[in-house]
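As a starting point, one isolated chain is supplied in structure tokens, in the form predicted on its own.
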Amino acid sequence: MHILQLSLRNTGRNKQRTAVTVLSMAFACAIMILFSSMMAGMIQGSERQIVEMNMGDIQIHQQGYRDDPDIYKRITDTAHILQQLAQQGIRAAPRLYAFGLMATHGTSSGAHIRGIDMQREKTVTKLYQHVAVGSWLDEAKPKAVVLGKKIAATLGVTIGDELIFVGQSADGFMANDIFFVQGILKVVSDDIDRSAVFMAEQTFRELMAIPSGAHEIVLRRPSPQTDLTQLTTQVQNLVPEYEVKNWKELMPAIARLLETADIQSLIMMSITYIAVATIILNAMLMTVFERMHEFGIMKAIGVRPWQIVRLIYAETLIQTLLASAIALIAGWWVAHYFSIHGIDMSAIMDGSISMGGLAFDPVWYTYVTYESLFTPIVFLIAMAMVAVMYPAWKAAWMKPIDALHYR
């Protein structure tokens, strides 16, 4: 018996039912391709938001600084550490932190001022590309500062406005100076949005009377393929007197959330495809019961039960492959479109939302990968093969005489 030829003919016999079954499977699969691409985009975007915007891959601090961010707890041999890291191909940048009050036009707000090495910072983060209004820091403008989005809104300032900083310097005297707003960042993370004020390293040192050292050194891996855990251990061995943590240790809740995102996708796909399996089961049951007389005659002339099972499975496989092809084209097109234009959720997110200190951009971009394209298709085929087991068993093991008299 020519199984393939017979199954092709049977698939085209009832075109309306075949079309409904194929399109139902294709629609569900295309939706899951889009969903998988959205999850991949969320993972990639979240990790990029963490690593490229602020955290870096690894950070070095003086022991106890993260629990008690005292201005005097500094990494003293910064230049030597940076030189050692550079010799091993690791990009790194020092940062200086202090707290104070930023005021303008009768309004004030607590500020977390951050002194950065503008040249080195560009090698570890992409904050300089994340300016919403105005421009990034300029070495030729030592009094220029760049603000987080929310603190700028709290102070009610815009580009060119003056800001007065008041705080306590490291020598115990009052630190105060006048700055002007050079730029306002897009959404980065909750702490940066609410309080961050970036300024040039030398300006910070003069303001806060800190001639040397740094509160933090931020590192980036030589390549994305570099093992993060091994590199953390390597850096820790290099500077055993300091605390060395990678971003997953610094933000364990977010890291765990991202690690389990794939599992969440699989759970969602399983739930969706159980519904799809019900559609397939219903369609194949109707197909089998309509053709009971045909199966009875086939068995009466000597067709064996396993040949009938193979025939029904072949018909299901043909329909599933057709649905997969349609879903692959439609799902890829939609996911690719949103990978460029994004899904703007600002209307329901009120600008942005934050979770565990991480701010999510209201424009959600998809990320198309081989996994996001083909995992839903593998799921679809597997669920279809499971769903058709009962109709195939029913047709294969029914007695010919019962099948011929089936009503």
Contents of the next structure:
Amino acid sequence: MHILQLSLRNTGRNKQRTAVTVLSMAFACAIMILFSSMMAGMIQGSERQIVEMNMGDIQIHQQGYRDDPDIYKRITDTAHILQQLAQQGIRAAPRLYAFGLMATHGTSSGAHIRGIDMQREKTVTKLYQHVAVGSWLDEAKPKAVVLGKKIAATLGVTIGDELIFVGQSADGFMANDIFFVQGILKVVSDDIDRSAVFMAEQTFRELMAIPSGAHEIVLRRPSPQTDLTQLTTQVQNLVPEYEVKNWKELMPAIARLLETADIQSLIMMSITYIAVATIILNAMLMTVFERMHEFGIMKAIGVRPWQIVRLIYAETLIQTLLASAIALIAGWWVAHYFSIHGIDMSAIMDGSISMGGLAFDPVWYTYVTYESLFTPIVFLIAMAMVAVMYPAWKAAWMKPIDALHYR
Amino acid sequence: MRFFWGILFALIIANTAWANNSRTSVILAEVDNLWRGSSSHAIATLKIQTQHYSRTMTLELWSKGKEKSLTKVLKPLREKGTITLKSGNYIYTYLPKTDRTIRLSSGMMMGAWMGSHLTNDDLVKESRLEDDFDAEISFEGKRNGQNIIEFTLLPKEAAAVVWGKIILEVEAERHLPIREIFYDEDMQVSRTFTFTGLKKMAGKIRPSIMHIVPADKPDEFTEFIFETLTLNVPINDSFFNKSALKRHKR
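I've shown you the form predicted on its own. Could you give me the structure of the form predicted together with its partner chain?
Complete assembly follows, chain above in first position.
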């Protein structure tokens, strides 16, 4: 008896039943693919939000700068440090910070101005891609500034508007100049949204009378596989007189949150999977028990129990593979769609979600990985195999006379 | 009879308390009006010494009443023409480099004024000792060979004041200020003003030097030195208009 042939014929015989079983499994599996991609997207998105946007992997500061951000607490030998880091293949960018007042007609707001080395910064963070309106700084326009979202709203400015900065330069004089708004950022983090004003490094140096040095050096590890703790020690040995901290030390609350996110996502997944398993089990039980009478006849004409088990398993496998194919295509398509367009949560999340000073984009992007695609499929097949065990056993070893009378 | 004496005694107590209070406010008003009168014009030198820089500026100042004052930088050249206008609770700054006038936000009030150890808030809160504080005489007599009166000023409950306490020492006879110590909200000394350089200005002996030392940076100071002072000069109110600021840049 050709089991494969027989099972194919069986699956084709009651098309409606097969379709219902296959589609319910495919639907459940597609949901799992979407859900896995969403969880992967959340974890990946949060980490990227922190590290790639502004934090970098590691930061170097003058001792005590973070507690008291004094304009005079600078890293003095910036060029030397950057060169040494470059030799070790570590991307790095210097930054300058100062506080002051940004004013426009009628309103003003405290501002945290940030001098950016435009070329180096692009190798380290992706902030330049995160502009909501207008464009990022460009070297040809020294008076251009890019603002955080909330400070732009506070000042009520849009692209091209004039801003006046007043502050105190390092030599004690009054620093003041006119700038114009070149770009406004999307949501990044609370402090950037509320007060950040980005400008070119040279503009900052002239404005604040700081010819050399930097307040912060931001580093990125050579590859995502580089061990963060080890690299931190390595950099610390390079610049023993400065404070070297990685982002997990700089934002311990967020780091812990993300570390536990794996476990959280596992728990969430298990719950979803259990729900899905119930659907599959139900479908399998239905298909087998509905055909008890038929199995009884097969037994009566001499088909052996193991042959029936194999037949049922073959049929299940055919249906599951069919469901997997549909689920893979549908799930992939939906997950991929949301990885580009995102799921807009702003209606229920009210603007932006903020955790521990870190603002999250209300648009939730999925992240499609091999894992998020194939784990649900492997699970589906395994689940179907387990679910069909009981009905198959029941059909195979049932007395033919009982099976014939089975209703 | 005992009742009558009781009433009389209570009246005497009340009367002394009132007399004391009025004496306190008279002296405080005297201190407040020492350099301003109903209106004033002055030329002053501002010396600032910090760990990172030291600089000297020449300023021209006008004031009218408690609410209005205008400060214009004469020297150095780099900042010449910078004007700070205080009108009521607002501070406007005219910046010649940008040719713009901006209003300082409340968030900037504790920021340094002109890079000195004075805050913008000092300009606004100037001469408000009487309005914002409850004063009482906490010491009277000889200290360092000088007859003095010491006042302790505690902020009134409703007053928007950043200080926890102010101690003011004045000369007992001439009521000239000697020293003023500002305490922060944790009752730690925050900064000390010392008044020296007694000199006859506008017809009366007055301290011409105000020396300010921040408590956390004892090596730093700001010194405000009156070069000339004229009191009760006629100045029009419109002089202190925001819209008139640009006119001053000449």
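Between two forms, the rigid core is the largest collection of C-alphas that superpose within 1.5 Å. These figures come from a predicted structure and were not determined experimentally. Positions refer to the first chain, counted from 1.
Once the cores line up, the CA of Pro252 ends up less than 2 angstroms apart between these two forms. Shown in the overlay between these two forms, fitted on the rigid core, is a CA shift at Glu290 of 2 Å or greater.
Positional change of Glu47 between these two forms stays under 2 Å at the C-alpha, relative to the superposed core.
In the rigid-core superposition between these two forms, residue position Ile340 carries a C-alpha shift of 3.2 Å. When the rigid core is fitted, Pro376 shows a C-alpha shift of 6.8 Å between these two forms.
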